[in-house]
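A single chain comes next, written as structure tokens; it is the form predicted alone.
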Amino acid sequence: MYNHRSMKHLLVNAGQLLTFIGPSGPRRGAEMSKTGLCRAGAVLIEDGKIVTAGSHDLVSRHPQANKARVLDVGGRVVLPGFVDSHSHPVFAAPRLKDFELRAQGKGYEQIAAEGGGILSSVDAVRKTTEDELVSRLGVWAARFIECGTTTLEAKSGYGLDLDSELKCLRAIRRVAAHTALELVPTFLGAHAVAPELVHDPHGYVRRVCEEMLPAVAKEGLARFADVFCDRGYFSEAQAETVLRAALQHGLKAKIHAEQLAHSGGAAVAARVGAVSADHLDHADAADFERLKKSGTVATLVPAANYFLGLGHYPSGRKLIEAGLPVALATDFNPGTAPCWNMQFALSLACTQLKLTPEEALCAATVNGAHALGLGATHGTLEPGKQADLIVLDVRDYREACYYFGANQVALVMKRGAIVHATQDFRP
């Protein structure tokens, strides 16, 4: 159905081309509003990378342009593929019982106390084979691609013992080898205290640091380590212990911070130099300043707030005004954000987080790439960058954030190969 071969392409007739060409680092403040918009745009691609992008007149004069396969995108909008920097896609089943209980008015922590939540997913994953996890993750990968995500961070965290965590990470590695979606693996052994050590959380932290991390690092199964630092999960001190151990094993740090309460996660992120601090619902001005100084990307996941019915959202506007680079992610997971479509996150970013459409698109592309340490190769359409791009079936880029509840992606290219196209849009 799709052309998976990377070849020389010349995309022409882009009604609006958003290149996001700009500073090399994550975008902050007013920089997040600069989309690099070109009208009547074109993109020249060869060997999986961008050769040049900009106005059709300039791109068409490139010496290699007349040798490329022309792809007319019919006046549609072209922009970088979405980089989703926070997800939990390795699980065995949806948490439908949790969903019912939440509809009855029970909260996140009440559901966990009644045997739901993360530990119910842990029980299911422990009973599931690696092959079954591979099969399920392959399905999710295809859905992300169809909705325009070309790079996805994928966490473990539903195993909570050595064998199960390794099983999850190996499943990610296997799927990454045969799917168009680029998967960036993160070890989240410190997602919750394992049920068999529920009365010995410090013992579980030792298990993560002394048993799991060395094994993950030895097999090269993850680029990042993450911790759920929050009320009822891991304390500020425990989170820092895990992340410093991870750094010693060559993994970079990420952290779930200030989601359920103000628990010190942002301070940990700043002290250890975390690449990103995610959620930040209860972060305060002091946290903003710490994260700004450490260069940490603030990753917001509004689909979780929506699904949990929390009634509040982190203030994306305040974060941007504080000078922090803001990224946007789906937080795809079976319990609190069963959403693989970044386009819904874009809508929430504008309506609930008070980002402009330009800022939201920057957060879902450029800054998402920086939240994964991939800013040098992903997130913009400029010479030498990986040719990951999407074509939206709209005429104005603001429509990407304006409409919600449907998929507006007409074509997806990953590393210069067409990996998804709608039935009525063929090269």
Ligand code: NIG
The other form holds:
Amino acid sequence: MYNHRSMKHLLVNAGQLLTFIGPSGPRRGAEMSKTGLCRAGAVLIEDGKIVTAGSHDLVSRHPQANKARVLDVGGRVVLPGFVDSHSHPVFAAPRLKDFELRAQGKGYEQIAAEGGGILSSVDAVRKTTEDELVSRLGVWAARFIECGTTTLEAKSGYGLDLDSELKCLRAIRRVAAHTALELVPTFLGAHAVAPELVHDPHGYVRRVCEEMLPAVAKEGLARFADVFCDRGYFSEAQAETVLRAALQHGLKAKIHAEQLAHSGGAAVAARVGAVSADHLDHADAADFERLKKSGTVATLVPAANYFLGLGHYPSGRKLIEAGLPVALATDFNPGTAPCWNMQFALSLACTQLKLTPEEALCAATVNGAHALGLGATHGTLEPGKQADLIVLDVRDYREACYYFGANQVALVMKRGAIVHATQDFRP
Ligand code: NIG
Ligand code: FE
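Given the form predicted alone, corresponding form predicted together with the ligand:
Starting with the chain above, the whole complex follows.
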């Protein structure tokens, strides 16, 4: 089953093949509904890349097609692997106490103020060795793959001092080297003010900018920097300071914006040209305009709203109507979204954010790739792109969003190698 990527594969008998062939930029408005659907589809793969994808008749006529090993997917649905562009997977323990307190009616911010929240995860991570974090992250990586995610953004942010942040980012680099899941590392030193500096937030921001960022950049440990810009965390001005420093060190910007309250994060994203602004629960029409002008991808993470029991969701429909490219991510983390399955996010996107299945799948693949600056190589099944694809055990792609609470992934291919398959596909 685990074959080498230099092998040629001819995937045949896709009842529905979603290529997402289309414009090279992030998809907006009506473009988000175009799946590039092809019935009786086939995909030719060589050296880890897509050679061609489309109707079986066309693909099978390619001169290389008869030299390839045939993989018959039995009429199932084939689409690009999910690109999950927002996660916090480096943590030491679940936050079960927070979970119980919420069931008793306490809110996220109240629990954080009483000793739970991000700082309780920081305490646990600081006490955990890099080796242990590597082994835990390796387990999560396998679960993401099984559920169809082939590329995952992974944030630090539960260390909050130089050594602990480096430990988390080094753990991501080590896991990336030995698992099939492609990890895109993000430095989130500005996730909360470190416990030793709670009374000196400005001092902590200085530490992030002057001590941590240079060290992270020097070791090449992160591609992005992120900030939690929100009530009780970092202000608009502080977030801008951190992201501008990050840009100077060659990192690209992401931001947690407008999650708990309208706090100016979307405006910062627009001013610094962030690649994505994430959450956006409290973003307003002026924010939508700003983000549209700066070309920032709006990333929605509805599993966090679900898990916190907020009873409200950001309006995905309004964002699409405003002309913003919308991406969908899990936000996998121990505090607000302990869920690695993008298929659950697809369900929430349709039932709560009012996206259509076509839009939700676009948001979880091609626009997720753009939210990571990977749109040229990931997220669609177009010639020359990385052969990252999944086979779902359904006959109609809308079933990917319709059934929920289960894993419908039958096979996962990463860079042209089969990295996960259910019983049906095992020889
Ligand atoms: O995306 N909002 C900030 N960060 C996470 C939550 C982190 C935590 O509670 O541990 C989020 O929801
Ligand atoms: Fe997050």
